[in-house]
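Coming up is one lone chain in structure tokens, specifically the form predicted alone.
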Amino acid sequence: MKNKNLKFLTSKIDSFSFKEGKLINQQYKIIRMLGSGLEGEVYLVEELHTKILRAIKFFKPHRNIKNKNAKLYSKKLHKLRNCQAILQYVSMGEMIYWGRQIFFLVSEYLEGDTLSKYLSKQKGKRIDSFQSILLLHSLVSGLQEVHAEKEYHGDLHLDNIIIERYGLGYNVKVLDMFYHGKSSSQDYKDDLCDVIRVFYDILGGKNHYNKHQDHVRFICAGLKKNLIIKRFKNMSFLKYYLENLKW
């Protein structure tokens, strides 16, 4: 039995699978899972003393050796606390799960959908060009602030962008920022190409590309990275182009 317990304590935790109503350190109550990935799981929780809804990311211990990744991530979120596209970091905590020390990050909760889920609700699973440009502008504006702080996202796609629709615009937040190592010029270029790939996808991708107006195809640049970088250079150039676009 002792050897069996030791094997469990040193094995990987592939999933926490916390049930609804579970209490975390007598501070938070699990409501439901929001998402999962290689390094952990994210849950919607209620902060017991204030009744405020929060999001908590629980790190799998084999993906967070000596709590290195969670600490780096929390510092990055704190550094970017004034950037509009970043979820506000609240605190770091720890708990014991089946004899293992588990670290977690608490952040604000945004009531919205992932971009992939939002698209699934739209006719044809895509957005028209005008709305797509509005969404792109919101995303580019947010990432421009991140780049101004010498940081980057590093893994932008439809499943880690949260959007909340309001009036003519969108409130956009990005999740799961890549946080290992210092930023380089290539990281900023990769973000630029990734944000245009997102724009291409929400327009309907390859099947609708040739139907769009010239200015839309000019932005997408056929998803050719060298051409994208040549045309826009960085997020600021792309933002300027969008704000001065003639219809």
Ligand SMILES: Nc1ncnc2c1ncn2[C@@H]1O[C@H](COP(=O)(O)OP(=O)(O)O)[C@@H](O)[C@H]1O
The other form holds:
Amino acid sequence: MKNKNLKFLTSKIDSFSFKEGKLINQQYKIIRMLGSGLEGEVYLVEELHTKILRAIKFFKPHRNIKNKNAKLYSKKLHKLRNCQAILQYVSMGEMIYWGRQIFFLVSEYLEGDTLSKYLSKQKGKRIDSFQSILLLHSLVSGLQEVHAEKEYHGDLHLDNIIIERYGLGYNVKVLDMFYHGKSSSQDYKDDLCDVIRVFYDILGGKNHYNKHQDHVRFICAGLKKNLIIKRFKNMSFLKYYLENLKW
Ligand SMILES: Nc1ncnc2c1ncn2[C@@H]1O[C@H](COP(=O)(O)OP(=O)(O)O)[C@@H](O)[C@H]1O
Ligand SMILES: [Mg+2]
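So the form predicted alone is up there; where is the form predicted in complex with this ligand?
Starting with the chain above, the whole complex follows.
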């Protein structure tokens, strides 16, 4: 029996699978799961005292040794708290789960669809070039603020972007940043190439590429990283380019 317990305490936790209504430290009530990945699981929760909805990312212990990862991610989010396109950090917490110490990160709850879900609801699973440029502009403006703080995103793709509002333009937020180590000039270039990759994807990808107008193809630069960097150099240049496009 003893051995069995020991094995359990050191074994990997693959999933928390918290049920609706479960209380976390008498502070939060689980509503539903929002997403899951290698690192942990994200749930929509209600903060009991205020009834405010929040999101909590629970870190799997084997992906968060000595709470290093959750701490780094928290600090990065806190540093970027004045960037309007960044998920807002609330607090860090810990709990006991089947005798194990688990750390979790509380953040604002982003109402809205991920960009991939938003696209799946659009006709042809893509948006037109004008809307795509507006969306690209929102993303680029947000990331420019992040780069100005000498930070980078590092993992930009359709599932790490949330569309909070759309209409005349888009309000976007990005989450799930890469947070290991200081940024290098390559990290900024990678964000630049990734944001253009997102633009290419929302326009319909490869199947539609040749049908686009010249300026759209100029921005995509055939997704050739060297060419993208040569043309736009950095986020600020790309933002300037978009703001001065002639229609
Ligand atoms: N604060 C949040 N508000 C709303 N949805 C969220 C929030 N955080 C995460 N999600 C959802 O959960 C998914 C997984 O979260 P994420 O932080 O990207 O973790 P992973 O490392 O598993 O990709 C996201 O793609 C998004 O759909
Ligand atoms: Mg993610």
